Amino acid sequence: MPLDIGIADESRRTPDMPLYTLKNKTTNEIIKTTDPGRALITGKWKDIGRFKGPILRSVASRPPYFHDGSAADLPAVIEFYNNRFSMGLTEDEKADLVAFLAAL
């Protein structure tokens, strides 16, 4: 199931990434994104920025992470989610998550 976790948000854009400005012809809503995601396949407005999540088995052996390679290692992935969803993880909890993912 493709999800929009915010990885293609305009705010995460780096100078080497494109910026797409998409306009809904029905509602005139505008979305700026670095990657239209699943919408390129389905043509659906709701699929902008949605991506299929990875299989977690052996995830530690497959860096970099995210569709654009923006997370170099597992600690960077944990930090993204911690910030994106205001999880408030402690350093010990982050380390535990990295160890858990490395064990899969």
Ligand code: HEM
Second form
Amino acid sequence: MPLDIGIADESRRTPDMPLYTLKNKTTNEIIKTTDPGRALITGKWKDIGRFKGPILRSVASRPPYFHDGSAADLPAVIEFYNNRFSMGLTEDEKADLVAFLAAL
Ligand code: HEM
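Based on the form predicted on its own presented above, generate the structure block for the form predicted together with protoporphyrin IX containing FE.
Next comes the full complex, and the chain you just saw is listed first.
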């Protein structure tokens, strides 16, 4: 199921990425995104920024991560989730999650 976990948010844009400004012609809402994602396929406003989560088998062997390659390694993936979802992970817990991903 495609989900928006915030990877394409304007706040994560680096200078080498585009910034699309999309306007909802019914509500006048504006969304700025580096990648409209699934909305490019469906044309639906609700699908802006939604991406499929890839299968994680052998994930350690294929950095960088996320659709735009914005996480250079597995610790960067964990750092993203820790910040984005305010998980409050300890350094030990982060290391455990990296080891878990590396075992898949
Ligand atoms: C701490 C828990 C989690 C870990 C360790 C984790 C791990 C990962 C990794 C390693 C990737 C990148 C895979 C690749 O690029 O090949 C990924 C992508 C993704 N994950 Fe998670 N994930 C977690 C939680 C979640 C949750 C809770 C959701 C949904 C609410 C989610 C949805 C997604 C989606 C949609 C992508 C694709 C994003 C994109 O490429 O833009 N993940 N995850």
